[in-house]
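Have a look below at one chain only, the form predicted alone, in structure tokens format.
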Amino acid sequence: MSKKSFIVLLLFLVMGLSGGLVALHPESPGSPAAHAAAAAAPPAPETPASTWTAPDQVAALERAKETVPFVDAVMDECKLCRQMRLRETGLGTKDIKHSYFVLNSPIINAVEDHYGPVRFMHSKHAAQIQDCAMCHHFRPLGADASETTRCSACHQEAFRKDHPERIGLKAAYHQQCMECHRDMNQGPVDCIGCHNKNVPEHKDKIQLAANPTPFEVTEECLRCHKAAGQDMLKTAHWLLKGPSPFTLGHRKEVEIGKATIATNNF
């Protein structure tokens, strides 16, 4: 056998060996009793997936709920002016600092909370209308005031003593979209072609015992709901009733309604 050949087979066994001799160890891995105990261990827990969220829904989010300080005085000029100025003044989609609201303000929400916030998307729209006068209409008093102020800067609550002349915030957000809706023909201008419908939580309106009765339940809906009660009193299963002409004969005889004998209790 040559040198060479003899080295190859001495490599050849040394590399059996150590491979032998590892299996055999009871912590190698490839072990029996390495898998032994990887089947009897519990399963690692799995790492929850990270939740996305948009960072400028957030950003809209946290600006939907700041109160800015009322504006008590805006600069006087007429709407044409006010155009012209603005334009002369080269105000346009580039100086927006935010494209993006989202119109769920604490004033409106104190008074009633019946519908979801309103997505409104800044740039879109100024870029179709190319005038910021047609929302911005007035300028707030002082020399380094903003152009572009918020709605609500200048409209907060409705009725005002010290500025009766002023809408609330409610009525000028619906004034002002849905007139413009209703000009250009675009848009909605309808309630849930803005928002969403808000249900409110019942849990925490409900006033009701353990294990109520059914008439329980039903006065206490109808302790919010008292239109709603007196329009079922008019629907047409509440007022079923007529012949019926299954009846024995074909009398037509009223045999079930609620004007005769009652098949339920609701």
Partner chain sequence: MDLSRRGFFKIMGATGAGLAATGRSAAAWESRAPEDAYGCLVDLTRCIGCRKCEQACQTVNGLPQPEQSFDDLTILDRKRRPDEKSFTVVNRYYSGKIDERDQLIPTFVKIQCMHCQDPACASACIVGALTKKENGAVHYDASKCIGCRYCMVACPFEIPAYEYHNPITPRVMKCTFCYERVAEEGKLPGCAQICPVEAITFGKRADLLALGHQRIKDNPGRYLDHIYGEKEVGGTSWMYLSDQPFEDLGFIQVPEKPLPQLAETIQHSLFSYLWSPIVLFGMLSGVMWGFRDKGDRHIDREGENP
Contents of the next structure:
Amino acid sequence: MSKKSFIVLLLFLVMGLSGGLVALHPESPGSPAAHAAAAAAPPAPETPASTWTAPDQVAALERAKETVPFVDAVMDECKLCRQMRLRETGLGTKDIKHSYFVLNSPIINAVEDHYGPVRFMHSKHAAQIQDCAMCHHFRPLGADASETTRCSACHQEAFRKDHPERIGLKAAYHQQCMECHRDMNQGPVDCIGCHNKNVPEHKDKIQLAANPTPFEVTEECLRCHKAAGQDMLKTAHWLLKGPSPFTLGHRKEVEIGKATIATNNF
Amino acid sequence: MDLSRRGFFKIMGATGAGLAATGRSAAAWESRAPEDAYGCLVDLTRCIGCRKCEQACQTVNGLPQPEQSFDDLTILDRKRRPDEKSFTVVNRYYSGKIDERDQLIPTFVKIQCMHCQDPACASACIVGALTKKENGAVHYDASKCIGCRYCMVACPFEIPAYEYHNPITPRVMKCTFCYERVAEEGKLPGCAQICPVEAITFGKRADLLALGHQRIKDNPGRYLDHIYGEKEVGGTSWMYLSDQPFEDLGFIQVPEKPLPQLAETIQHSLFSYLWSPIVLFGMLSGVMWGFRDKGDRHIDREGENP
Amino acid sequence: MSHTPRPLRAKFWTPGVVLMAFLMAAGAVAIIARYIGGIGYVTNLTNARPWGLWIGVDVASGVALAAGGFTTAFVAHILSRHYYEPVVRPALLTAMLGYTFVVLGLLVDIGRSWAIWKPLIHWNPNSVLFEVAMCVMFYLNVLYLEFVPIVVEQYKGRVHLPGPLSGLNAPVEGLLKLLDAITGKLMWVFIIAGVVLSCMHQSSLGSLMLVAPTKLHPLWYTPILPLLFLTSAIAVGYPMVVFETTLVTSSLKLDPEMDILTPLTRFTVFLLGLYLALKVGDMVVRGTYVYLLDGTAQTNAFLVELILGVIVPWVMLVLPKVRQSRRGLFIACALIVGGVLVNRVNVFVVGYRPPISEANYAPAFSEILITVGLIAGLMFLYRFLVTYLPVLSGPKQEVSA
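Here we have the form predicted alone; I need the corresponding form predicted together with its partner chain.
The next block holds the full complex; its first chain is the one shown before.
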């Protein structure tokens, strides 16, 4: 989600700034930026009649709404014992039912909602770590209870009087993810590494006449997002210039681009 | 000369006796700390320095927008203090320890009013504008305040700030412990609610102490065996757990005796029921009566007159 | 010994008085600036240093140096030493004006001047400051009542208001009669109350800082701080009388009153000695002498206060030769007055070190202007009142009327 929308956002900026906005917005459903753009162009219907969302995303969003009963007691075992036992039971990546989750729990949203939900790539993390006990650090106490269970089974509201030592869901996510990312030196540890910012509704903010020209649209964006425009002009994406460290044979400076010799300067 | 000297001795005697009485009744001073107060336990090993608490505080309390955005984390190194525009600030400290990747390990320290159990500011306040509420908050009522700033002199943590540039209706500004939110709306303090990692645990002070000691017991390697605020100045509602020595993190050593105790003991043992002024008044009346016609007969002995 | 107080009736606008008026005007400008831009606009006060020059000098020192009022009232009226009457009225006037200006200084210093009455209805009996405020308020009224006979003596039966106000002659006359009747019968109550109230708040001023053990330097922070404040206030009473009487009599060319001042300071030898003993004893008992040679601003200020302000003048006063010389006596008493002033400034400003922010403080120019303006105003009013009311005893020796 985050990567995709990032690219969409970038494309939007590139195209918007270079005057190619009109061609874009039908292909970018769901992206807040595109939504804003859609709202900005009066010829388009106010809310797109059919916003297509991928079926797995719909399912993930639905799953995110579920809550499960609070698990009061957990089995008391040491981390090593648990790792060994899980290995003996043969639990592994093959048992994963859903490859990803959208962490958008009503338990957290009931109190506050400052950022967009995180899309947690369960399979990817499991495949890389190969140790379920890393995150599934406890299991419910009952003999017939599942070995693994979702975070929100044990971690729900913060500061429960009956379980003062048990942190709330929001803190559980953050502590688990960030501590591991830091320890492994992999994965983001800042807010917007995992979250989208909750972009406020732009319907009322955008002031555009009917049938605006692409340049007017860009100007309207820049009215508030001045810095974003300036930043854009310095990026490799705009300049088509600079090192391409991940491209074979292009690790050094590439001196061809809009800033120098225009090759594809539309 | 002799007689007048004796008169002075009597005054001195009366005050001296009063002060001596303070020593005897020192044990009589009683804490007025609320029984079942709320508090917050700040776990400095959890804090990630995101400044979300500062932001929430600003929103919840309607404080002015800061010049630098809350997303700017460079400001953490500036060793800020809470002031009239921000009730809480987070500062970053480096102990000098490094992690496996040679990165300095930071410790973030959130500062706000400690909401002392027996607050010096509330004892000092001439009009009782500052009071310790039953739910633990040290609450400021601007409608009573006269602006003497004695609370700021009294506070050992240098917390109350003043609107020095308001000429007519300046207020003392400090963390409110979100008194209205907690007491009336049943919500959490803004900072405790927003904290993404539960570095701030909100609850009853007694429960938090138990929780804090449990954390220390469960992770003896992670924590120092000291909850700052358990005993400091007789206990505070806000308390801290840390893995670094507190004195390296901007915390000062303060007495374990509640700060109001000494002055209040002296005041109450001297002036309860106004006994000492009444006694002094009576003694002076007696002296005045006794001396009514006799004073000047010694003038001749004021030997040094030419 | 025919000391009869009477109005001075001398030329009022002398160069000195003009200078006072000029300083008052400068102070007034600064005060206006304070009420336009706020306290922060005219002072260097900060969140870490909320009390500065105004509290240290205008309030704390003002109260201490007004102690001449109750100490002379004690010796002359309670001990019936009427021999000292000639200095009672000037001391009373100084005390009355001193406390009036303490309140004026407070009005400028507190953030909400208009709310200064609020302690009357919102009581905090745990607050030391509340007790001080109540005592100062009552004592100020007592001082005004004690001053009533002076006004009555001058104007009773002679009220003659000019022009349009002449219609008020009868009511004012009636008011004077009433006040005369009340104060005549009850003056003894006011005199004793004045002494009691003074003892209460002079000591409590010291208790003010007992709430801040981490902030006040250990050289001053002691549980007997209230006792030290009380003894130093009592000890500075007569030296203050000597100081101001000498200033006034020499500037107005009046009888230097040495025959009264010299015996008066014999009390001071004892009182100042007691203060010195308490101060040194406290230092020894608490072991704070270890700080004495630190060389920090605080310890140096303490040494100045102790040596120049207490020990030197005490040794001087022990010598009869000094006591009988007008110059020697004046210098000794000026040192004591200065010592108490420095002590109060030390306790409230110099010795106050916030340990977390370690903030420093030096008064701003406009802050000093207000303090100087207030002191000038006090001296101006003193000069005005002794010109028209029977306060000072008539010229005897160096007649220049």
